[in-house]
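What follows is a single chain, given as structure tokens, in the form predicted alone.
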Amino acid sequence: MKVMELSKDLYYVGVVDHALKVFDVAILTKYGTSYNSYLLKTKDGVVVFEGSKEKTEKEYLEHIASLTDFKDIKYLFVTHTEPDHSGAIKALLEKNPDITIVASQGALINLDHILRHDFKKHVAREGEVLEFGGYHFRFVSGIMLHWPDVMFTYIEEKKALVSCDAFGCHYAFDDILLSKLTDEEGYIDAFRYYYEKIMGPFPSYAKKAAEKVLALDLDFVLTGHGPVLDCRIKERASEYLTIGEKFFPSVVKGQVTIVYGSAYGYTRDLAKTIAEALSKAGKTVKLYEIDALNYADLKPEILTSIYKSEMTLLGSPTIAGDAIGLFYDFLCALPSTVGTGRKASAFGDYGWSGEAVPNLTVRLKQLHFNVLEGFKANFALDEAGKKAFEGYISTLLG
């Protein structure tokens, strides 16, 4: 990959990686990726935007050196400190330890832990404008896209937003610019997959970021991965709104999702009684009974229903000291923030010991649901059990 001039004095100095197949352990990168960095020449010195992954540092430094002497670099703007963007910063500072790193307070704390030595720093704060070399660099919060350290930089004179992970994707493209890309199908596939896996757990923050971008006068969005957006910027930003609604739809008032499995009918009886009581109370109940045969087909519908529901109820018997394994599969497919502002609970029947309900309760708490105390029964309900179950349903209705 050669260095590319994007506009007068503004250059792409990133590294394209066609060989990468897996990112962050669990994310497939069938189109490869890139670690995007940028360099701006000014009348008072050079500004670099973003580091790179540690294993790409040689190429990263070569690209920078082809444009400037390292001693002329005055600032390094760091949008986000995940090691695929910060890993090569140490090598850059070894070339010039006088570089001032500009980043959010959270990012600078992270860099203290990553670099483990002193460095010059400037705290970037939302709305602040840093003036240097005839340019105005305005800081725009990109918090939780997808880390809490993210701070975008808007280069006013270039009408360019340095956005790091936001609005990018894992897509290796040697011609860099979106306007030169012809594989529309592959790019859109990568863009949407990236949103789902990276930005999806934080849909409200992604929505805010999209709204901010749509309000800016932009010629470029300087992404951290994938093609640089030099066209169709509003289209890509608007897609953050439409994709977000598709993968993480708005909550439907009064909707409750009940997912249960039943070995001998006891947990099924509990689930149906709960569903009937909630329906009579005016709730819209989505009831799913899962087993080894139907689960794969039902999983997408179950996930969508949970995203839309005010409350999620999980019913499982205890089998070999735990809940049915199918529950953990779809619970692990949910983003860790899905339960924020929503209720959930677990119920189920057991024969020996009854671990299913407390184990599912733990997972629901990990997903940040407001978890109501669960209910478990030993085989058929006796009179005391029936009374306790009525109390449990009252709690769900409360």
Ligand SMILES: Cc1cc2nc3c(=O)[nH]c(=O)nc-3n(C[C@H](O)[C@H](O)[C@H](O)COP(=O)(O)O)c2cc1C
Second form
Amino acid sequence: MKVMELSKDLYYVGVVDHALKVFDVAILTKYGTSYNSYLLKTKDGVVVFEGSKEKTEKEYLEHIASLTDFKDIKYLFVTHTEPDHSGAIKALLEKNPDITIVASQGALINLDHILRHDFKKHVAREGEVLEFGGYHFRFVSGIMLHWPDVMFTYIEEKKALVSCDAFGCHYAFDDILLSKLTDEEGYIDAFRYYYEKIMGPFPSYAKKAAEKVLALDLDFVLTGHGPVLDCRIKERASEYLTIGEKFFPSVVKGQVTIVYGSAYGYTRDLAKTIAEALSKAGKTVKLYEIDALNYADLKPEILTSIYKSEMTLLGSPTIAGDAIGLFYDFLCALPSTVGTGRKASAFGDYGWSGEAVPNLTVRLKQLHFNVLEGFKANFALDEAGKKAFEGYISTLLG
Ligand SMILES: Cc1cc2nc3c(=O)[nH]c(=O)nc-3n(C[C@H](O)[C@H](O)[C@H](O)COP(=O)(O)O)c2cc1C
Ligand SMILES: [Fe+2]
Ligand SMILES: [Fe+2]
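For comparison with the form predicted alone, would you give the structure of this protein in the form predicted in complex with this ligand?
Zooming out: every chain and molecule, the one shown earlier first.
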């Protein structure tokens, strides 16, 4: 891959990796990826946008060196400091320690911790404009897309937004420009998968950023991975307004999800009694009984139902000192922010030690649910147990 001029004096200097199969431990990259960076020649010196991964620093530096002497680089704009974009910055600063790094306050703190030596800094604040070499670089916050440090740069004279991970995807493409891409199906698949895995936990931030981007006059979105958007910018950015709803639906008023498992029927009885009481009180109850055979088929529906529910209730007997393992599978498939603004509680039957309820309660708290105290039953309920159970149901209704 050689460098490419995108517009007069503005170059693509990124590195395309067709071979990558896995990114960030858990993300499959079946279309490979690219680590995109850009270089702008101005009358007063050179500006570079984004670093690269440490593994690709050799090619990154070669691409830059094919266009400029390192000593002529005045600024490096860093949109986001995850090491797939910051890993090669150390090598660039070794070539020219006088480069000033322009980034958000949060990103500069991260870079202090990544580089562990002094460097020249310029804090990029939302709405501010840095003027250099006849260009106006305006900062637009992209906070939580997908780190708290994200600050986009809008290059006014180029009508270009440097957006790093936002609006990008893991898709290796040697022709770089979206307008040259013919594999529409693969690209859209990669774009949506990327959103789901990377931006998905923060749909409201993605929406806010998309609104800001849609208000800009744009010829280019200079992404951090995958094709550069030189066309269809409104279409791609608009998808961030709605796609969150597909993967992470908002709460439906009155909906409650109850997921339970039961070996001998005790926990099932509790679940059914709770469901009946909540239905009577006007709630829309989604009731799922899971077991080792049906779980895989039910899992996607359970996840969607939890997103849509004001309250999630988990009913598990204690088996070998814990809740049924299947519960942890879907609880680990939910983003850690899922419980914000939603209630949850655990209930279940036990024989002698009863760990299921306290253990599920811990996990629900980790997911930031507003967790109501759980309910444990020891085999069949006695009169006192029945009373306590009525009290538990009242709390759920309250
Ligand atoms: C394989 C197995 C392991 C169990 N392990 C525990 C345990 O570690 N602690 C406990 O309190 N009860 C344990 N129990 C007892 C159950 O929690 C108890 O029978 C409960 O009433 C089952 O509720 P269910 O009818 O909803 O399945 C175990 C039961 C089985 C079948
Ligand atoms: Fe990232
Ligand atoms: Fe990235």
